[in-house]
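Just the one chain here, the form predicted on its own, laid out as structure tokens.
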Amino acid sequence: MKYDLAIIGGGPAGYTAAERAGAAGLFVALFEKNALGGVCLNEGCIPTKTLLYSAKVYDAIKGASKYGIGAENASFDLPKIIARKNKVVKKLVAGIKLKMTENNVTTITGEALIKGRSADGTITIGCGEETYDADRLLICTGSETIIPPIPGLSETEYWTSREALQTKELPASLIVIGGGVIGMEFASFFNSLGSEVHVVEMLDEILPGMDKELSALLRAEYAKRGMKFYLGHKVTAVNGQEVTVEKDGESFAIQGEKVLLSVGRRPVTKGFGLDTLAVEPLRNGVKVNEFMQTSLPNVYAAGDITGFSLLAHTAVSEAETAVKHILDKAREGMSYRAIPGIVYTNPEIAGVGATEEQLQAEGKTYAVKKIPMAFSGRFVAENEMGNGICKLILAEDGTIIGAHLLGNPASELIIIAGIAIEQKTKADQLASFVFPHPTVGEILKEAVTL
């Protein structure tokens, strides 16, 4: 059994590449050891956003009186929330399976193991009792949760995102170790449902990599809602329902019914025979060129294993770039100029392009256009007593190089700025576009016309 392309990993990168390559007429084999959709669909992006939407609806009902609507005694049913999440995931996994079938992709369930690469470049892969040959290989093995060597952690029944997504009992209190994207999204969910939430972050602000000013504003909003933050604190021990933290030589313990570990993820590079190919590594992943080729021309890599951003939309774009190159249709390589980052808290926070902190570290000159979201009539109409910030960062020549939004629906608006950054649009060009009124998106035009 010889294939034009073998793909290891059925997450966003893998199933996207399989669909595109199969649609173009290539003979494709897709190996997935668990469920199609990968971490994103089964344990990450989709299930968390499904839960967060339930929490958002609950928040809206609790605040309905601000809009002149009576909705007393709001309640929730956590098992039903989890059941709905499972239904959504099941539906989308079935959709991916159908796409594979429609595009003649051979889906092979099991653990793939790279056996080697012959003199003519043929890649041999084993799975179960069978072996498969392919002219090209695309590695999309994704990432895994980092488990740090914290004393006492291995003896504690802690949660990762996997366990948190399946719980049917609301903890009275929750300690979140790690104030990054995953940590803050779960903190938001459980805070909305009424848990006492503690967030421990080793750095001096939550959401590392996001705009620091907006991250601080989001933190302040959640502090008003009762969430407790411990910034610049290192976790030194976990003992059951007690987490010991330290800052400036002083330590104390935080009590919580459950502990959620969310200190980050790392690319999966072991367990599937990657070492047999001896491709060049880069940091904790695999080095690729602009067309996603590794140091072996017929071996490609896409998604978290490249170690760039560990985001599903980055993975999809990398996979598309790889397949275009395989089909000899790649006019240009992968661009990382405008990769949006979003945190689906309530309110949402989103950013794309350069941050002030990044530009300051690089010693670059820039200008900031910043405006409250309340300058948008639609935002005021739909966010009673709410506020937010729209920040655009311009280069010296007026080119938009960064954009950062706090306020709903930041996740849907950030692509406007992302397109502007990718196309190297200047502020006056963006200002010349006709934005529909009333929309929250008008805030971007308001910002550039300051």
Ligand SMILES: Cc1cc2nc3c(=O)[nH]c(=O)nc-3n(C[C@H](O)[C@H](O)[C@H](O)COP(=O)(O)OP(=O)(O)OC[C@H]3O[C@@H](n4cnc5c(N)ncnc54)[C@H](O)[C@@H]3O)c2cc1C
Contents of the next structure:
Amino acid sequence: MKYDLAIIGGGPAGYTAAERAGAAGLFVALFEKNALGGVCLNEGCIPTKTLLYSAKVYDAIKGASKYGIGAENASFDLPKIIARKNKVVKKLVAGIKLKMTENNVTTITGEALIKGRSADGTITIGCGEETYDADRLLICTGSETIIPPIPGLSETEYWTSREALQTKELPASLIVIGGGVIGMEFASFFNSLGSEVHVVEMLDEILPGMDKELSALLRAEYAKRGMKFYLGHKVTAVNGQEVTVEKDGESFAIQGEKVLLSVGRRPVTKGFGLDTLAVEPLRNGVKVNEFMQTSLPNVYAAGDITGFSLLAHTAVSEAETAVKHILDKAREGMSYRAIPGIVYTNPEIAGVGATEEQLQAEGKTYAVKKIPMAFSGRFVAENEMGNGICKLILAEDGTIIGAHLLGNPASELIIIAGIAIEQKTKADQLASFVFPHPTVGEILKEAVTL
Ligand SMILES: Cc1cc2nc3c(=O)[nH]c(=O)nc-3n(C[C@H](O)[C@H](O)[C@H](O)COP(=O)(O)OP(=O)(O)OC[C@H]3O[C@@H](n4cnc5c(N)ncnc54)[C@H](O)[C@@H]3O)c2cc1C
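Please give the other form, namely the form predicted in complex with the ligand, since only the form predicted on its own has been shown so far.
In what comes next, the whole complex appears, and the chain from above leads the way.
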């Protein structure tokens, strides 16, 4: 029995590819060693957003009096918050299982090991006692947390995102090592619930890769809420509940009940026989062309393994691109022009396309249209005392090439900006669309009509 397509990894890349290929009639085998849904559903996007929503509800109740609503003595129950998160994950994972069945995908639970590729291109995969042959292989093994060699770390009971998502007890204080997206989302969650949060970031601003001006505003907002930031500080040692940091030759220790490590993730390329195929590597991951083919034409890779953006929506798009190519239906390759990046803090921050920092580094000319979110009536109605910014970046010919938003619901508004950028929309074209009133989305039209 030979499969048309074998897929290793059942995360967003793997299950999307399996669903699309199965729906198109291909005979598909999907290998997953843990749980379908991968990191995204089980210990990433969905669980974090579920916890953050509880924190958002709690924030809203604490601030209810600003809206004329009395709600004294707001409280929370962390074990219940975690139990609800587990229920949400379970429901969504069950949905993925159902999709696999509906699309005739053979799901194999176990660790896949690539055995080799024969002269006719057939790929052989071992899993448990069985071996499986396939005409094509799609590698979707995802990524893992980077554990840096910090002295004392291995002797300390620190958290990664995985442990933080399971905690039933609120730490009185938390030291977050790494102020990137994952670090800031957890920092925001624990800050809302009342932990004293310290964020240590080696670079000179939190959220590297996001618009620097907006990141600084978000940091200032959280500093007002009591979060402590140590920018440009390097962690030199971790010793139980003490983290030693260093800046410009000066060292000091920060005390915290818990330490959360979030310095980044890297593609999983080892432990599953990838070396037997000798595909060309790139950065920490696997090199692919625009159709997600590796250096071997019948071996594809999609998702975090490619090391491009380490985001679930990129993983899904890459998987769709790979399957279209396999089905001979790919008109164009994967486009990375408009991959939104979102931080689900409260307020949210989101960006898509070029940043000012990037364009300046490339020496490119651009124009900025920037307005406060308060130019949207709906935003003012729903954000008492809240502020935010909408920043659009235009190329010399007026094409929208970047969009950066601080303020709720930035995660939803960025979709409009992403489509505009992907479609190479000009500012006056965006302004000509009818935006419903009153919506926060009108801010995009306001910005381009400035
Ligand atoms: C805390 C956290 C929050 C996040 N939040 C967001 C977010 O809000 N938005 C967003 O876009 N992204 C977010 N991400 C990133 C997102 O989870 C990943 O980009 C996404 O999961 C990548 O999908 P993937 O299919 O490439 O890999 P994964 O989801 O990592 O799935 C890979 C799968 O492969 C399986 N596997 C690996 N090797 C084998 C083998 N040999 N045999 C069988 N199975 C194997 C693994 O068990 C795993 O299930 C977050 C990540 C974390 C950690």
